[in-house]
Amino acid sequence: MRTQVAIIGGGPSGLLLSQLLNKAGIETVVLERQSREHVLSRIRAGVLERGTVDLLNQAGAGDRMAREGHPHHGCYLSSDQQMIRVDFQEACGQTVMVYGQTEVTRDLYEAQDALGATHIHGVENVVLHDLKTDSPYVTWDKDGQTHRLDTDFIAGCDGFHGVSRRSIPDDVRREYEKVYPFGWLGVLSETPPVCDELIYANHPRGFALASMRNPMLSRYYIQVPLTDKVEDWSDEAFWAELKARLPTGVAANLVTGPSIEKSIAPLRSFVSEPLRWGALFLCGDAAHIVPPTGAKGLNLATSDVHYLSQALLAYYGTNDSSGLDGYSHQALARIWKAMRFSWSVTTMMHRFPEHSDYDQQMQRVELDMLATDPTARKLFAQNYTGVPL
């Protein structure tokens, strides 16, 4: 079996890359460990930058997003009962789209089906071979047999625990990591959102976030210690803690209900360099992870896909390999900017075990600057809605 680009991982970054390449006549094969049903069951954030929205439209997978997504023109940050609104359009002339990552993935699957793209689910023991040669290939096991795929290039879109990043030798790969001393307890409920825009809350009891998926599906989070377990938190305890951390006027309007999904996610920042090793190119969580505070995870993955797809189109179109040669440097420049923003918002909004009164005062000053300084709001809005691709 042979293809032009082998894509390891059938999440949104792998599907989007496959879609953009197939639309341009470049053949791909997507290899995914899980079933399609499992991939579509993953609950993830859904704040999309303008660049991500444009790329989904370019891929022919944006029609339902245009109908059902919710453009947001700003967000709120709260502290000491104060609600600080950052107006994205006023500050930088941009907006974001609230549309769940599960729905993005579903749309991409449907677009891939319409093109007849090749997906192979349920693969095991994936191994990448001869990456520094002109004849790389991939092997995997399925249904008791070993299969081989010859290819020109391999895109590693298989996440933090996938095989792609680990296929780059240890003496070449350099990893940067910061593990935060807390996690987010998230609840999904079939209730109307408490606000029509996201609320990021700084509170002495810890961070909270009020978000949404649609007019009758809300997503809420509270900061919890890493030692907490989901079973430690009843629905009643979660709602009581969330109300305590939101401003009083907001909490009074909160509609509660049974949770339909509840989980705890640890927070970390992670970057692996380089993003290219011979015929292998890393995309998305295989190369980097950001805290969800800055809403950058999916958006960074799509920016990687943008740079890599453009480089592959140039290579197959005019034999121009400069984009492939420069992919790692170009993508990492944007990745590190997003890392800085996510780190800064996480630091500003959460309570750390080691925080002193001085640290908490610095948080108040940062939030006060957003409340009073148009330049601070512009910088925040530019980073939140996405620096240009």
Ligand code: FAS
The other form holds:
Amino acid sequence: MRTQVAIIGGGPSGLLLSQLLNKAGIETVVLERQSREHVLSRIRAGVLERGTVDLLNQAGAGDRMAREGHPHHGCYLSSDQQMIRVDFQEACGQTVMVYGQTEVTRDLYEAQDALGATHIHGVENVVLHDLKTDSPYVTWDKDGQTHRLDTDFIAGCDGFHGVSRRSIPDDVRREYEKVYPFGWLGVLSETPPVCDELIYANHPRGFALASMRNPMLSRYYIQVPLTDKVEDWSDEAFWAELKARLPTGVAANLVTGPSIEKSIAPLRSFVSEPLRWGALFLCGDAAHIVPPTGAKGLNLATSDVHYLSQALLAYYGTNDSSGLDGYSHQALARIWKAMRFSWSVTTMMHRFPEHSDYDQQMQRVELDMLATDPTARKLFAQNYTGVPL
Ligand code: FAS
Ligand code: PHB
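How about the form predicted together with the named molecule, since we already have the form predicted on its own?
Let us now look at the entire complex, which starts with that chain.
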């Protein structure tokens, strides 16, 4: 087999890159470890930046999002009983789209099917070969046979636990990591959202987030110790804890119901540099992880894909390789801004075991600045809705 761009990983990064390249006539093959059903069963991000919405429209995968997505003009940050609203439209003239990653992935699969894209699911033991040569290739096992794909380039879109990042030599990679001393217990419930906009709650008992997918599908999170397991939390215990962390007036409106999904995600900040090694280019979670507090994970993946797809279109269109040569530097500049924002909001909103009274006071001052200072709100809004590509 031969293709122009081999894509390892069929999550949002891999699917969006494949779609943008295929629409421009560039051949790809997507190699995905899981089944399509498994990929579509994941419940993850819920907030799309303007740039991500534009890219999905450019990819021809934005029609259902336009019909079923919900534009949000602001969000709330609560502290004790105070509700602080950040009006994105007023602060920076931008909005975000509330539309689940699960639906984005479904729309991308359908768009890829319409183009007759090549996806191979259930691949095992993927290995990247000869990355520093003009003839790189990928091998994998499936159905008891080893397969080979010769290619011009390889896009590593295989997430944090994938093989691509680790195909860059250890003495070349520089990794930056911060692991947070807590996780997020998330619940999906077929109940009306407690508020028409997202609420990020700072509370002495711990952080909470009230989000949603649609008028009858709510997504809630509470900060839990890393030692907690999902089975430690009954639905009743979850709802009681969420209510305790939301302002009383908000909690009084909370409609509870059975969880249809419940999981705990650890939180980390992570970046691996460089994003390129010869013919290999890393995109999305393969290269970086952010704590979900800033709603940046999926949106960073799509901005990487934007830069890489533009670079590949220039290469195949006019033999201009400057975008490929500059990809790592260009993508990392935006990645680090999102890293800072996600870290700062996580630090402002969560309870850290090691925090002193002084640290707690710093959280109160940060929140007070958002409540009283339009410049603070503008900076928050610009970062939350997405710094320019
Ligand atoms: P993904 O991890 O989504 O996709 C990688 C794909 O590669 C997967 O399908 C995997 O099966 C495949 N793969 C892995 N190894 C492979 C191999 N060796 N060979 C072939 N295929 C391989 N972001 C937010 O903005 N908000 C959130 O609330 C949020 N919640 C999250 C909750 C969880 C539990 C997790 C893990 C992430 C969450 N994220 C959130 C971040 C998430 O949305 C990611 O940013 C997004 O999925 C990134 O997409 P990809 O880069 O495509 O990586
Ligand atoms: C979600 O709806 O899953 C969500 C929204 C915003 C975040 C994190 C998660 O910051």
